[in-house]
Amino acid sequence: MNTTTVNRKGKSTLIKKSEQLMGMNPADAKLTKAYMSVAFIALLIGGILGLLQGLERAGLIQLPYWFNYYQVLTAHGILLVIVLTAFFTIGYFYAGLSHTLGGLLPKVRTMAWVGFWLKVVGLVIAVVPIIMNEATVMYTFYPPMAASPYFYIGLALIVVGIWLCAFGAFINVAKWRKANPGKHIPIFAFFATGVFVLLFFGSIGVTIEVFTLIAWAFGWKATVNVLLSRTLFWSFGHTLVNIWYLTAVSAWYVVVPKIIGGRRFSDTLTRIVIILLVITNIPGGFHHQIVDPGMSQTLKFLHMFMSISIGFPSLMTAFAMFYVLEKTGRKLGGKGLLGWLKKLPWGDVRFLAPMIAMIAFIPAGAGGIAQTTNQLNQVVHNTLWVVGHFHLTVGTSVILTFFGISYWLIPYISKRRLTPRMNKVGVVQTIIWTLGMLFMSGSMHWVGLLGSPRRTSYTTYGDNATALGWDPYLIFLAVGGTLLIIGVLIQVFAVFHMMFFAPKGVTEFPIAEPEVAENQTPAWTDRWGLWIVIMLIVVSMGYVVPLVDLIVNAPPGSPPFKTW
């Protein structure tokens, strides 16, 4: 054995000694603890909002004037749908980025600090008009409804900083590729790159909107498109969903087959599954149009097809999840045709709430293909239902698996133990939110196949029958929402507890090990270049004709309307 060889292995026991003792590099550390910071603190505040708005929405309480049901359900949604979400996951993957590259590269950490403090200065300057009333126009900010300026300059902002983020994660996996050639990028860096991918090509449509929207607003431009704007939201609404999906997918594949101690199924078909989740996602916003007027009956039926597609990865994924619990619980001793259920670890929190993420997504996707349906979707549009499908998806399948996550990262990042008790607080904490999510999710659907409508306060047109027999509904949501807030005050506890005051220790970044080496996965799939100009070739196909009909034959276009 030669001298540089002896050098090499005593610097790479030197490292992983390092890594041992110090954990995650401290200047990564520091800035996922930031991200993760705001993130909860959006879902405290958020939390509350959702509270005030559904305790309205039962007709138990009315708001003020000056905070009303409306104002109240727009700060509702830009905090818990857009700042929450962008936070948690951008602060996730850079720490897994991190972890898996061997540290983020300075320059892409100074990337990840403006990006982080551009998206704090515009989430002031959008909820600023909201609390002043000025914006009241819902997550959705359909035109022609028209906010302040100020509202549509502060969302800009915020996507400026998660397209910086974007660019860091591309700059960072691209000096690892070149530094390492002939090897995968790391799994955990390969879901990064296609989470980031679409939070790029799905928010161009959206942007592109919003500086629209930012004239129109100021009265430099006197009206605007709105088929056009709806349309373009849609390109990024929808791929959101499924960007969080992503990322809740990321933690299903490949961190809870290590703690339940098993490997994860394919490395081939994990990449596969990402690798279309990309490609077909953006085209998929479509379906929430499938009621407006302008669209024809051929481009609805296209769009339908490009919907339904997402839905095979998730089958794969369902295949693969099954597969591995099956498995691991066997090897742990599991007998009979469900014996090996009862040999996975339900007492550890961080199993137990992705699993019962896992299993609201059976439910959640099978309602999303019903509303991508044209004649199911007639049943239920602009419903309650709609509102307990995505409590069901996002506030099930998706925030489960963030609270999942945390119970180790933040302990990961922060050089601390989850402690016994820890978990214990955990595990009550996701009882608690999966009997509100029940109670809440399950009142919605119920009472919007009753009619009931979504975006609108409490009523009863006037004592009318059909409104006064959604009332028992109603307070099941009422219900729901009260058990929530308790889980959202025991998760805010939980995280600040565990990154200040939990013991000194080290935790792991639990990622697990594929079944057949990595070294047998084929090339191309790291082909991400290619990938993307499917991509875009698909985009295209979904959007280029309906986009180009928009602007030629463009109806008359709206000016600003302020309805409340």
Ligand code: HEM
Given for the second form:
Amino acid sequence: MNTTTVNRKGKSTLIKKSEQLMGMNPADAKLTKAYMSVAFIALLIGGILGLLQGLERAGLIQLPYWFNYYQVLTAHGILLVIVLTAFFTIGYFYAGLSHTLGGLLPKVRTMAWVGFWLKVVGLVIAVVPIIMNEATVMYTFYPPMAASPYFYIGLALIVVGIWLCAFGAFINVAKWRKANPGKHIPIFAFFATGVFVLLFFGSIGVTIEVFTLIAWAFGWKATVNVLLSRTLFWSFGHTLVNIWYLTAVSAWYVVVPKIIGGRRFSDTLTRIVIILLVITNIPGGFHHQIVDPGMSQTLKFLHMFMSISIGFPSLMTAFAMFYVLEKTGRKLGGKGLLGWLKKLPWGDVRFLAPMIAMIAFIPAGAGGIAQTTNQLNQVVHNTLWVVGHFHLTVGTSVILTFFGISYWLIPYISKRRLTPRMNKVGVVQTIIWTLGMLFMSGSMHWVGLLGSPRRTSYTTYGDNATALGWDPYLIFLAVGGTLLIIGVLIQVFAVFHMMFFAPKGVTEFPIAEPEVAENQTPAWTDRWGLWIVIMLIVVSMGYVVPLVDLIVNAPPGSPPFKTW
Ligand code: HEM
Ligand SMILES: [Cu+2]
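Let's see the other form, the form predicted in complex with protoporphyrin IX containing FE (HEM), since the form predicted on its own is already up.
Whole complex next, starting from this chain.
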């Protein structure tokens, strides 16, 4: 495999081999540890806030006026969908880049550290106004609701921090390619390249938005173009969703086959899936704005088409994964139609968690296709259905994959071992999380169909009969939330235990060998310059016309409002 043959000038194969046995370069390990620590602290705090919301929504508690439902909701959204995911993704991919490219370049490591501190400082600057009730605008921060300017400044610092990490990754991969002419980028680094390309290009629009909002919130600019802001936000928000997804998919393709003792599916197909996800991704953003006025049906249709086109690489992934699972199960002696399923290592959390994540993606993806359809969107728009949907996608498919990764990645970076006892803890955690999300996300989907709105604290609307009919479902929501917080506590305990207290030892970074040698993969798959150009053409197709239209025929702008 590439990892043993990576050549860094002046290093003998022996040193490299021993380095591999000894585990990760300590400086790189420290970086990932820092990223993982912030990610899981965000999970802890965000999870507790989630429980408070769940209990309030079910009418079981009432949050105090100095820390109300909408403040909690804003913090929950930001901590879980921005902080947890960004820090995990970067920490994970940087560990993988270090592992598969023979260590991070010192310059790149410095960039990742500067990026880390920019994000942490940005986070603090953004969170203080939320706590002070000066930025209760939810994680989507739609104008004309206006937060304190410091909230937006914090967000801008977070984005710049992320960009530094993206450029660091590009530099490391480019340097490796120069040193290894004719070789394919190692598959893990290929995934990382795709993710960082999306992170950078996908966040340009929202950065422009945030800078306008800073000027507007300070009063330097009297009004803001609301529709333009929402559009720029979703060009990023929708891309972010697929960044998480691509990160999870990297573990499904590369790590899961190794853990079950198999090989990964066609290397060529894997790379094509990554390229397709990168190219087709960004111009799907309007499916979050299906009911927004001011955009033509044709444009909305185009974006819906692009959204559904993401289903195509997803189906390729489903096929590839079930192929690997069945083939490995049969190799292990599974017979009959489904006998191979029994041979898979269900008791190994490193398999169980991502496996449940993959299964959850089947209904989660189907729900997404439903939502992206114009007529069906009218039924569920802004109801709790949508909240149920993203707790199933990001809160289950993505996060359970991240949890599964943590049971080998944290021991790997800490030069420790996953003990059988900790594995059991992980299995129990996975089951609790799955049950919790079944209850919570299931009841959110259902009560959403009955009309219960999202982003609304508990109310009976003057004892309206329909609203009272939602109550039983909201109790199930709270039951699910309670199970989930137990899951959060176990997971955070497991992460920090594995980081600091587990027995010392060597843990492998699991990367499966491909079924067909990588040198059979066509060379054109590595042409990232071309993929980026095609991606930009597709992005222009989806965005140039509406953006020009929104700017040239701008509706009257809005002054800032504090609606809370
Ligand atoms: C302890 C586990 C969790 C509980 C109990 C929980 C509960 C909730 C509840 C009750 C809502 C508010 C619904 C509303 O009024 O619209 C919510 C919103 C949300 N949750 Fe969670 N959640 C949990 C974990 C997660 C995770 C792991 C993620 C993502 C990684 C996540 C992402 C979100 C987002 C993005 C929102 C929407 C915020 C908004 O509408 O502005 N949650 N959650
Ligand atoms: Cu989307």
